[in-house]
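Next up is one chain by itself, shown in structure tokens, the form predicted on its own.
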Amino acid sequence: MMLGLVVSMVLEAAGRWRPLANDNLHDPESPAIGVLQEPAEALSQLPPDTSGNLVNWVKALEEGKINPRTNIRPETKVRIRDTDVLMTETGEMPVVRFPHKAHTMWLDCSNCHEQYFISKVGANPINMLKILEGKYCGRCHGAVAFPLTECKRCHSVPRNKIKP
């Protein structure tokens, strides 16, 4: 669909998508302005979200509203993994639930493993400072995925719900 455009899209303070000619990214004098689809036209057709670019991309994928390419190389086999990883070292915050399915519907495992995440329990010293610096989850969240200000989306499991 319009994923390249979404990365560069800017929202107005009122929560609507800015027209391309007024988004401070595109040259309003460029003839391409008349050819490109406006974000409001494209994105308003997708499931809404409350933050970021106001599109729930996982829901859009699950509902078949978008059909992104899952791999670049034809020989790459898509492996959707439907397991969650619980990260309990979160101080007083609720436990982080990392849903593999939502990520592997978009990405091949090799996009993240072993370059950004080592596939071994305890091998990734993840913390919020590193994420805010653009490491680990911060490679995408805050850039092309929902913003880091949505704490409860990751810190979603109450400590009293975790079995020892």
Second form
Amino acid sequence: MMLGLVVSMVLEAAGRWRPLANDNLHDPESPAIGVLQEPAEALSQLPPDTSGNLVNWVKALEEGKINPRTNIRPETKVRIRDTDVLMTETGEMPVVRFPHKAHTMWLDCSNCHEQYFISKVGANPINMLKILEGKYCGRCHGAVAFPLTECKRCHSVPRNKIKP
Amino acid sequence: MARFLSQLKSMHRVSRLLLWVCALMTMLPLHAEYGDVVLNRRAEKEGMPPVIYPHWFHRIRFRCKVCHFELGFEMRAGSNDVTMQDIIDGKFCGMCHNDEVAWGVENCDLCHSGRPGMKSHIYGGHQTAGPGIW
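Mind giving me the form predicted in complex with its partner chain, seeing as the form predicted on its own was just shown?
Shown next: the complete complex, the earlier chain at its head.
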């Protein structure tokens, strides 16, 4: 029984990231199979997570497990902002804390401002339906950044912890 | 003793069944990796298989801002009208896929590696199927 469990756990771990030949996107006959890096090879080395790529990308960056390039052109200005925004109109859900730091480590200001988000507190009529449609935060969350099932990562501040 | 043995046997049977279920689950083709993008705005019309763009591979090496700010990729699958000429001219993918930073355009098959007939879209199989506009 124990042996069975151990073996099944190993099998489960091996199946966590689909092999490219078996991912329903790549043509199994393509010459690229066997040349391209397999997801399991790279992703199993990074801080684990429970959703998305099963990698905590922000942690991977903060801990120096990865060091992705910030720019290609030497003249590009790399902008980082370290302020949090609290979004308090969240009904009965905890308040949303938006950390600029974690976002600007990856993105430039212009990726969100002013095309998707107006740079003024309260100026963006965001709601979960719009996010589920892929607008506002949903431009990335639910597509490439952690998915929308991870409610508490954004709705992270209990209302009674907010100073009036 | 006999009861213990038969219990052991049935446990063994259950664990074997579990093992088969797990083995089957790993063998079944299920999902693309989260954030994988199929690009097929032009590829198949022009006689090539669709392109598979894996976000996971690129974000280990580049921050989002490199492609979505410096290179000007719009953040919506299928909305960037990229031609091979653009890439050869060093625009879009061609900023890196030039045999200097990454493999060059002569390695057609490495990018054009998708199954036929897929639409430009963002794929990936964890929990959410992706937003409506994709």
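Numbering follows the first chain given and starts at 1. This one's a predicted model, so the numbers in the text were calculated from it and none came from an experiment. Rigid core here is just the name for the largest C-alpha set that superposes within 1.5 Å across the two forms.
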Exercise. Once the core is aligned, please say if the CA of Thr76 is shifted by at least 2 angstroms between the two forms.
Key: yes
